[in-house]
Amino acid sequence: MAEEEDEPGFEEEQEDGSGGVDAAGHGRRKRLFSKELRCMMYGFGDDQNPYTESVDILEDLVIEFITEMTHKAMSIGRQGRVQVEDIVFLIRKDPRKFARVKDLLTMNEELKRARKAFDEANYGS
């Protein structure tokens, strides 16, 4: 019994998925990090031209993980709108995640100064 009870929610879920990944792969939507997938699969080990069965999968993914996420920040904080605080704020119980985002944080406030101390030092402000 317990058997299937799983097989219709994994037939469900599998008719969606696949339903998403045929119409995609044939124009219905731009595939927006192929290029990018692609080269992070290479990275960690995969095929220098992984499968593009695999990358479709894998954009999907990304793109539905994106899609939560926005929706969550767009639901606290102020209303309709994602600021990175929200973004933040959803991803604290997450170290991995939390540490990678402060990292990057650091780093665009870094290059901020660093472009501006540029900027000042060759136009003279």
Second form
Amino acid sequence: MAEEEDEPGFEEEQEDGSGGVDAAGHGRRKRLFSKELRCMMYGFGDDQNPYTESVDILEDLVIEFITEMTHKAMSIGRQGRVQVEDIVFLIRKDPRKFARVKDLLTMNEELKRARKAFDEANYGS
Amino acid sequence: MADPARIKTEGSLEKGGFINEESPKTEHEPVPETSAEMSADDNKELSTQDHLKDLKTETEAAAAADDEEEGTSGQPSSKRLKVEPEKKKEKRHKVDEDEIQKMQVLVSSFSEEQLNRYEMYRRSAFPKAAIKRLIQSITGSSISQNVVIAMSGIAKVFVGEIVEEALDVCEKWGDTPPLQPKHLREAVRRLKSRDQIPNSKYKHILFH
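Any chance you could show the form predicted in complex with the partner chain after that form predicted on its own?
Time for the whole complex; same chain goes first.
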């Protein structure tokens, strides 16, 4: 059993340098999110030191997810552009993600307002 | 619940500072200077208690700030779906208060290891620059900040869903963490069958 799942992991790492496309995942030239993904996995319940292969798989999944969302967003609303409304529309069926996006955008507005108020107060004094 | 994990790189001191100014009901000392330079790696150096107080304050501020959201300007990026009546707003405010208090009680009773994990959970985030670069390389045109914020947030939730499902699989198969690729693949398979993973690679032809 152990040998079986070593192999796919093996293949991925070998093809990594060539950047070729393979069935298991996209051969990325460089890992974009290795550090952050490790922290994230620990935060979500994995071990403090997750396996590198697992991190790689997750990175591929995330990049694929973002790519899919981007393509979908480009095809709705204003064509060829990605706007927040499109993302919110695509996410509408998934309660967790929808609530999260709403929270984030609200918080961002708050922070922008607070920063602006602070700057104006500073400028005045 | 706001995720102050945003507060990781540049500008973080500003954000921390403003939230303190905004919310009068916090009884905790100003955010330590060093939190500005914090990244996920440096977290361990400072006392965890400080961070968590920091995180708690920000959650309170978010709730306090929530009241103001009814008066949001007509910015297209944060449309309000309905105008809530006064009563509902008060009830929601109370619910938030309760929730915050419960969270505080919970977090204060965490063990050292749980505190670490919770801190990682709140603070980890995808780097905005990399996400922006990725999306722009796909669209070929520039995108707004809000899109990057939304996309990073959704990606983090996505990772969470997979990891949680994989932990379920791992437990079900009688294995222990750390997660192995086979757990992740099974988790993805399950999520796909629930349509939680977008897949536009094959066209479903209804009548042919």
